[in-house]
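Shown here is one chain on its own, the form predicted alone, set out as structure tokens.
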Amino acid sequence: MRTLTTSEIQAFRRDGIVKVPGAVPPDLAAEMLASVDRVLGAPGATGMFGMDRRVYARDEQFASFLYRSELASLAAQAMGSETIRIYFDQIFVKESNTEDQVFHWHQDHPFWPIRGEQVASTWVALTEASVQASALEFVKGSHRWDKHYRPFLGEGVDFEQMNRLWDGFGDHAAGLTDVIEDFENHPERYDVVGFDVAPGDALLFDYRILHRSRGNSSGRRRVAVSWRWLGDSAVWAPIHGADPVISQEHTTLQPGERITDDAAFPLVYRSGPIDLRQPVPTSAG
């Protein structure tokens, strides 16, 4: 098993962010990316962005993953954590010159119904990428700012067509009072880090750090995968307009829970890895 080393827990605990070199082996690492393939529907043409979530939930071969790597026990061990459970995964593709495709300074934990101390992604490469060609930046420490940032969507947002997006949505971001900066502009006020990866490296970071990516201005392909953790101290917190990827009506969760709910949110983790036969929900309801 990986086991981080003390280092590397301190990072993550410090800075809200760690890289994990070779987290994923390379014969699993090739198979994530061809299973990325085929739940796409094949490699895009240059330009295209591709992005597909809680892929587990119905696909038997991504489920088997969440069993198969050592991502959880890497979560559980960085946040110090008996038990982890996943609450979403997401596939990220920027094809060749996708220049347009950025992600802005953005944190996770505004719009996720969930709270706690022990909430992380695993963000994994499945190609090679640079900073400069939209592999992840961080705001080191930033996760410690009790800050929660209205998402930069350009000049002259419309709040109610981000509604349309998902109810509430625009509603809640409008209610947000801190504002993104260009925080890679002020290196005297912030420390911003970003790493260039390999196939199988994980970024591994705390779900209220500022993050962003480039565009893909390079002529390969980026293709990463994010797992979505939830330690022991996660609790179950909906708000209108939280992303609706679990929402109210698919848990038995009520509002201030830990979360227990193994139909919603399945265990992956505890203290060594959930047995393999164990079968994995295809649905959250």
Ligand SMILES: O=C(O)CCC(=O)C(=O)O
Second form
Amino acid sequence: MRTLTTSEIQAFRRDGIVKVPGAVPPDLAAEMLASVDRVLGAPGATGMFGMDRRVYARDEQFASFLYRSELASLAAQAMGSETIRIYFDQIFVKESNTEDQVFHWHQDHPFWPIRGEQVASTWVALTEASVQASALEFVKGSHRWDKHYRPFLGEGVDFEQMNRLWDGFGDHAAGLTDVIEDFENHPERYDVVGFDVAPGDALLFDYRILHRSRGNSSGRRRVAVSWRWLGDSAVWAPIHGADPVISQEHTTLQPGERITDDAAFPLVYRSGPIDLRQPVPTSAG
Ligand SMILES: O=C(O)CCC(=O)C(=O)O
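Would you mind generating the form predicted in complex with the named molecule now that we have the form predicted alone?
Next comes the full complex, this chain leading.
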């Protein structure tokens, strides 16, 4: 079993992000890559940017990845959680030479109907990628700022258009007052870090951290899958405008309840009490 080192756990808690090289073994990463192509269609079939999510709920092979990979256990170790449930999985493909397919700085938590300190993603690279050409970048420590940034989806994308993506998305975004900056241009204030990745590497990050990916300027396709994990303390907190991938009609949970609904949020991992509850460092370094 892949065990996180103390310094990896501390990095996750301090910075909100840690890279776990080789988190998925090469044969399993190759199988995941082939199943992405099966789910999305032939390479390139979905255009420049391919995306699909909650695939595990309708696809047996994707469901098997929840249990055959050690990703849930890595999330449990990092968050100090005894249980891990799946919220959803999400495929992200950027085809080659798609420099304009930028994913601007954003946080995940303002749009998830989930609250709590133990919520994280493992973004797993299934192809090589460099930071210059669409591997993820993060603003270290931003998961602890208690900010809810208004997302910027691109020039000319207004709140009405966002409402068309899903009900209330734009209205909710319009109510958020924290404004995205060009964090990368202010090293005196912000510590931006990016990770070049190889197939099987995982980036394990808190759902509150600011992150982005540049367009894919390379001649290589970039494929990744994010698994979204919920720890013991995650709470069901639906709001109007939240991502509808799981909404109130899909769960028996009432707002404010700990997430225990096995049908909507299957339990993927459970450990005995684990001795990984490190004190949370308060400053970088
Ligand atoms: O793959 C990307 O470019 C974006 C991924 C992302 O934002 C996420 O996993 O939360």
